[in-house]
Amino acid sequence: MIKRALYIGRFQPYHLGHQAVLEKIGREVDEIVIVIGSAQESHTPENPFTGGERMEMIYAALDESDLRERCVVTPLQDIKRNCVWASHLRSMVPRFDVVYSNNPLVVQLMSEASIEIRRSPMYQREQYSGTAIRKLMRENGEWSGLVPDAVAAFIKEIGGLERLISVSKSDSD
């Protein structure tokens, strides 16, 4: 069994698809480092939540699962220099043995750095996608059933729905 895996995403917001992927990875490895990518981004339609808020969402969801004791969550800011990104990643997060991702750029950069990469399993991607969930949130659709209960409660607690709607407007709205 692999000792430690890295799973990276923006988690905007953390949803049940992410949870399903983590459960699958958890059956293959001892520990998981969950990396919040683009952690410096917030208050935009694509990235409405702060890195700290995303970290709280993930830990709240993990508290409802049996993975909590086997995961560590860490934010990672972008550096805008892809040729050194893998080195930046290694310097900023706990060590890892394998990376799980489907992001083409992450796959390419990890491969170039000779880091083992595994495709993460996709879980009902058409339904569980941050883009689709944020769209439902903006349009007053049913989104809360697509995220863990603790995440829905946290988003409501911090006024995340109102924030997303506000930052999605233009000055002509």
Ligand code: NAD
Contents of the next structure:
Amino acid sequence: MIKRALYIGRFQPYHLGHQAVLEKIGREVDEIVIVIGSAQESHTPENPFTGGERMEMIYAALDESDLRERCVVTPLQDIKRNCVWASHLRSMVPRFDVVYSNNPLVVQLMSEASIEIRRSPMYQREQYSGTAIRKLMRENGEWSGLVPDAVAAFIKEIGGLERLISVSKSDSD
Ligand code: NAD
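For comparison with the form predicted alone, produce the structure of the form predicted in complex with nicotinamide-adenine-dinucleotide.
After this comes the whole thing, all chains and molecules, with the earlier chain placed first.
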């Protein structure tokens, strides 16, 4: 029987740590639903990219891997009621057998809903981290080697660096 996994993240931006997790999941299951959480968020220092832009980033990275045929990417808006989030998730995405996440809230909510959850090892978390990468982007640091080449090219193409710097300013800057 086909086994389908769900991998959820905010992917702000999608980086090589996410990619390493995805490759591990790809060795364990047949199909993967990649869910872009907080899809309604964009244009803030913590969430600079829109749900659609994050979809494009991930598909661009997948195009460079052999996982493309086995993955679908779908956005999911947050809801203000954690207690019904598992039902919300189930109602919005294709059926799945197992969820991969290290996020403590996701782990808790999936466990309470009796959904199988698997954690994955953290890959060089100090550098492969959305927070660290956004900081490097703001401070003109070396960020592009921390994301797949296609993601770096996409961010440059949409003016993502300039946007992040702009939305991180205050009116007195
Ligand atoms: P994220 O992009 O930070 O991380 C995604 C996954 O990748 C996590 O499991 C994380 O541990 C893993 N990861 C990150 N860096 C890694 C590395 N270097 N090596 C290995 N693994 C790494 O996203 P997230 O914060 O986990 O996303 C959860 C999403 O679920 C959020 O958008 C959140 O809003 C959403 N959510 C919403 C509700 C609600 O709407 N009520 C409730 C729970 C969760």
